[in-house]
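Read the single chain below, which is given as structure tokens and is the form predicted on its own.
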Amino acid sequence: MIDPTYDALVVVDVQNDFCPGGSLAVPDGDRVVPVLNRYIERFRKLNASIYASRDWHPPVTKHFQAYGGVWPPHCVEGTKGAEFHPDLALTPETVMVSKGMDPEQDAYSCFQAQDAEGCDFAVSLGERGIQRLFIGGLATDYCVKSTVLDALHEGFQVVVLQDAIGAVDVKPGDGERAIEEMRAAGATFATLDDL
């Protein structure tokens, strides 16, 4: 099912602050790590593209409660909380993209991210001929949803990895509502067994 010529895996924000013990933890967020590692291995074996996004906020940003936002400080650039979960087995070839550096933007979507050279995520995908994205990570109801909806809007096919996502659920049911919104927008869903 994975075609390395036009498929890419996108691992969204599997960072310490979004996992148990972090400042903005997704309940049981770290349970996605071993599942994502299996997806990473499958894409690696096929030499398919792998991307990993991270929040990389400045200490002062309107994203945080103290400066008018809704969230506690999290994933501040250079901190332990901003690091990828230590058990996440990213490959050396993984393209890391960062978002949230602009203190004036919330930047939930990977389509607001750039790689280390400052290349926009969408441009990088285009340069590789990517047409379909397999998306997993954290959190279902925020960064995963925003990335999926933006990807569909940009014309990509999207497969959400249903066994490798987790929701914050600020309001109970947010995660389920996000899944329905993504499905209604045209995303398909799959698990490891489907691939």
Contents of the next structure:
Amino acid sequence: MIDPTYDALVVVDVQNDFCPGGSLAVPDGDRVVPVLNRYIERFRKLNASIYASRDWHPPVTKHFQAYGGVWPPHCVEGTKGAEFHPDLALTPETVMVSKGMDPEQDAYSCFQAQDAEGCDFAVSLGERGIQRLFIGGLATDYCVKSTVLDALHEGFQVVVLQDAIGAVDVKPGDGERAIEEMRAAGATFATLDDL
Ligand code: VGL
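To complete the pair, please output the form predicted in complex with pyrazine-2-carboxylic acid (VGL); the form predicted on its own was given just before.
Below, the chain from earlier opens the complete complex, with every other chain and molecule after it.
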């Protein structure tokens, strides 16, 4: 089912601050880690592209409560909280993309991220001929949702990895509503067994 010539895996923001013990923890957020590791293994075996995004904020940003935003400080550049979860088994070939460096932007979506050379996520996908994205990670109701909606808007096919996402659920049900929104926008959903 995975075609390495046009499929890519996108692992969204599996960072310490979004996992139990972190400053903006998704309940059971680390539950996604072993599942994502199995997706990573499948893509790696096929030599398919793997991307991993990270939130990478300056200490002062409009994204944080103290400066007009809605969130406690999280994923501040260079801190332990901004590191990927220690058990996430990213491959050396994984393309890391960072977002949220601009203090004026929330940058929930990977389509606002750049790789280490400053190349936009969408440009990197285009250069590789990627047409379909398999997206999992944290959090369902923010960065996963924004990335999925932007991807659909940009013309990509999107498969959401339903067993490898987790919601912040600021309001109970936000995660479920995000899933409905993604489905209504054209995303399909899959689990490990489907791949
Ligand atoms: C996220 C809330 C605030 C996310 C980022 O990665 O989904 N959520 N910043």
